[in-house]
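Single chain ahead, written as structure tokens, the form predicted on its own.
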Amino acid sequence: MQRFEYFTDDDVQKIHEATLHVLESVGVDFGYAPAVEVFKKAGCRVEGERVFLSPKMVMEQVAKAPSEYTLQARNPDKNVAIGGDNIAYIPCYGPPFVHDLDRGRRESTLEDYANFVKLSYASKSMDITGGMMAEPNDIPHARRNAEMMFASMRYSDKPFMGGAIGAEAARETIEMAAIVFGCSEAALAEKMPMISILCTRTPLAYDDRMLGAIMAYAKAGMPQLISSLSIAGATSPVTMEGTLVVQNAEVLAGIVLTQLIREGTPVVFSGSSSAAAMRYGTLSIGAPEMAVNTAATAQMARFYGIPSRGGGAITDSKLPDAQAGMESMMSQLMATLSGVHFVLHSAGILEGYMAASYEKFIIDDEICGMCKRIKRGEKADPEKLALDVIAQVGPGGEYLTHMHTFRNFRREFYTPIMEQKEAYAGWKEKGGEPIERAANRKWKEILEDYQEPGMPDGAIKDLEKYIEKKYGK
């Protein structure tokens, strides 16, 4: 399948020249003096927290980031190729809330959380568990992080997304993804189980705790995404192109300081920038403008030969409707015709990264089956241009009960996770259901369904005693 590039090529060099002379003539501010440290180590000019980087230290270091690598699963059917021509989905991160058409919308529990890693798990289209799917509020907030690592690791074989908040949360991920893959943390970074987002403080700027996050995993050669949601009109300037430049430098930024604390430390290039609502002075995750950056964010990554990530289902509706799936769709497929690698958010968000919705997670991820069909692609090949065939039926003729169709119908069709498509009076006898009753009757469906994937001898006891020390019972 060809990419949907949506700036030239010359455009793309202006921003890349621009981002440049930000990096070197504006700066950014990194607010941990370990970071500031190691850049000045390296020759970098320092004043105070801000650190300004030459365009040749940018680019010698980015350089160093690969272009491809594999996230290792504890089932090997599930490892996870993220670049070259690979798309990952993972589903919804970071929401403080829940929504379901019984209970409408709460705060979130690690019940809630477990549920969607369950989901996620037997999902098809979720390559990987997400991160903080649903906030578990009922938790401490000191053990929250090594609650829900404990739930990725026990309900779902996937690969998983690490704890973020700080330097102990990333040590405290790495620790227990030993423990289950029973090896040294030196050798967790040949398997790369886990990879982790850590974000800027647009515009800008760095805090103390993404940078120790950062600096932790990136001396333990694990994978994580180095994120910007530079916000137009708000956190960064009204236009898209130079929301893009405050991105880039930001996440550019991000990088160099993982190149220069470990050699190859994998990477992705992370762009999530959309466009303040105006009327309201709120960030817009739904509009247009969230798509083209996008697909410009694809685009200068691949430009600097790093993985990219964008995109998402992800919508401004309060609510599973009209609303959110047209935005959900538009987001999500845009991410997928552009060439981004990871696309984080691709199911279940709701309300700007408000809240975590059941029904919007199945709905999403049939969506996320429809756009993996489109990515698949297709060749011209003689079974496809289907000759012979064409030949054989003639005018008028049928091709239902010719033999090609069976032979191909069930790969060359996307299969619906659920099945609207009967005539009207079919799906009014079976009680006229809208799409997101159907979608809550699915996900109940999936968890009363779930089975546990199997853990290695004493992982489970292990990790609970690791917490239990840590946390006590």
Given for the second form:
Number of protein chains: 2
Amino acid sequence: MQRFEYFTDDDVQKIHEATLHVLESVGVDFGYAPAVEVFKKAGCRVEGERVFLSPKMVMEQVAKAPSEYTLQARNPDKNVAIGGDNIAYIPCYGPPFVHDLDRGRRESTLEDYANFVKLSYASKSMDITGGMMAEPNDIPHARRNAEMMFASMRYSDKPFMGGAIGAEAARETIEMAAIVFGCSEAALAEKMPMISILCTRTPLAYDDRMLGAIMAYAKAGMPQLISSLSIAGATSPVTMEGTLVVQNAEVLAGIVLTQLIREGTPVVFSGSSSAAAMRYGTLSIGAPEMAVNTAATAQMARFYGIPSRGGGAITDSKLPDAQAGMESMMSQLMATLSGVHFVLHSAGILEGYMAASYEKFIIDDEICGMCKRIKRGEKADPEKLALDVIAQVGPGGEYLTHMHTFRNFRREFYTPIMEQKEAYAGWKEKGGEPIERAANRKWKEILEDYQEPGMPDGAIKDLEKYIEKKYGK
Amino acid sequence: MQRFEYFTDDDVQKIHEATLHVLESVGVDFGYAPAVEVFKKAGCRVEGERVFLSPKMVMEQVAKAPSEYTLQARNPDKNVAIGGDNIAYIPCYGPPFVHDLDRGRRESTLEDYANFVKLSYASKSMDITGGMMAEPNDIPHARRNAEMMFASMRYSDKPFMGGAIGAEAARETIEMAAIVFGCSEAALAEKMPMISILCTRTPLAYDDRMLGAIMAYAKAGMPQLISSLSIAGATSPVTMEGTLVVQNAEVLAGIVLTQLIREGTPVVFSGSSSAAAMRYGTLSIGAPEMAVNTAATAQMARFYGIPSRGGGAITDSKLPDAQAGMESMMSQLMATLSGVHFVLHSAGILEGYMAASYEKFIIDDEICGMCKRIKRGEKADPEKLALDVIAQVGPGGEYLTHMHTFRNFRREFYTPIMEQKEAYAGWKEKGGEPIERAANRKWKEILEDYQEPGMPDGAIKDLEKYIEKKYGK
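Can you return the structure of this protein in the form predicted together with another copy of the chain rather than the form predicted on its own?
Next comes the full complex, and the chain you just saw is listed first.
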């Protein structure tokens, strides 16, 4: 499949130049003394927390970030390449609530988090287990990261996402990973079994917790997303281009920091900016402007030779309804066609990141499967052109019983997770249900059939000891 | 916005060459003697109904079809340009059933048809009124076309779609249009107030009714879609490329016929081929393979310099649920990004063309509005880059109250038809409804507020007389 480019090269160049101008003349606030120190040492102009970056140093440092790298899973078959022509789908991140058709909306717990780890492990389309898929509100704050990481490492053998709340959570995640992989932290930097998302405080600022984690992960050589979520019309200009300039400036400033700390630290250029719902002054992630930002983010990241993150199966809807379906497909398909490499929020999101839905997780998994089928692309070779078959069947004939059909249909056609393809009568006979009902059965079936992938000897005990030692029983 | 190209130019060339090979060596069946005569006269090799077309004659005739033209509406503000960088959205076509949340699924009537004309007239996104949006099952077969055309001409002032069932329906549509526009049929050929869809009998055949209409419209110089709907794995090869070859061969053969009858007849290269749902042996229009075919159809039509038709807000779902939303957005966004010019089925379709849904019509209208916003594109000029604004607000500031936001947000942001953007609490307070409920209120509100655009003096009486004379009271 060829790639979709939304902006012209000329517009990309203009957005780039405007970004350099902002970094040099407006600057970015870094609310964490150790970070400001790093920039000072590197010769940047600094006024209090505000750091001004010259075009020369920005381009020099950004050039040091790798354009492609691989996250090593506990199960090597599940390693994930970030960059190039690859795309990775990663489930929802951050919701404090969960939703399902049986119990409705409620505060999420550690059990919900573990359930989403299991659903991600079982999914053909989710490449990375994810992190913070649902906030474990039933666990004391201090202990949450350790419990989530334990669940991620235990219930799935895919690469996972690390904790992001401060240097402490980052250190903890690295130490626990070292236990599971039974290796030194230096060796862990070779494996890179995880990736974390660190966010700006838009507009044009970073806070101490995020900077602490950015620096800790960079020191350890762990991959991280440097992420900006500007709200056009609220935390950035109402125009797409102005928002891209702010997003760009924030992300590049953070990437420069990672490279100053450890040259070659793997990063992802992460943009999830969208429009404000002006009537409410709130963020709208189901807006078409979000899809435009996703395509543009992929283009800007390509311009800098860094893997990109954008899009996802995201919606403002409160239920897994038609709005959820159309908004989620819009952003997911746009990310897929635009060459985004890392698609966070690929499954489960409702309510503009506020809730994780069990049914929508399955529906979005279907969306991801369809998008991957489209991205797989086509090649007009003789077997695919099938000229001999067309001649044999001729006008008015049928292809259902032809060997060529049997030989190719499994590879050629996407096979849905939930069969909702029969004609009306057959569907009615089966109960005449909307798709969220089929999804409700599906996630229960997956959790019932779930079996642990298994851990290296003693790893579970050692992790339990590690957590108990830090936080008690 | 730049255009998305799915296939490489090299693959497009290969599909083209394979198509010419099929047209010359396999041939196409034309089940209508007058059509076969036209090909004979033009010097084609003919065996019974089977016509073989040489590459030379195919390319010569196809080159005569215009790449861009304008349909003139009764209201000149609503003229529609077909081709170039333009895209036109046209509602559902063909369903024998209708569905709404109050009455469920039932056979459609002329009242339903008229209602969809009114909804299309009221829509900002529907560019053409449409035709056969719901089969008027309560009207005698012979009279159906006349009644539908009367409703299309009376209740909307946009361009409309003409009857397609045989030469008689085509003649009738032209005669009725001449009454409304108060002009000769020759003059009507200048105005081109309508466009019709004529379909192949896949694989590689045409039947008498479609050929009768194709020839009648071509003689009158009326624009028409030459349309192929191959079912990969059933009526064409299971591979995308093989299906494209069959679709291409059918469409090009029909276009050649139109140009032999009247050089320069405006046509649309129309492809709506998709995958079979192998488990059921039925057509699946919600499949990702349909989106691939849509992108490829746009590319092939560009290759021949002819406007294209593909995609639409189409689904296999039986209800306006998440499946309907995601499948409809997939095909509609793909059509929009791929440079399709004429998007039939842009609103209302359920059940793989079997039912027209009142609620989904409104939901799809939202999808079309979002897609048009994306297609509008962006330009990185100073007002949009907003460097001065970014400098004024600075790090940590806010943009909500800035003049630049007030000045631009209406133009910049898409405004939803149905407001479902507020946070959970506000939505819950309003009743906590899924979007199909908001759509249910919306279509009733539109039909209640509907007012006829008005007709030229006496036109309504003359049309009534015309129908009465032909079919009685």
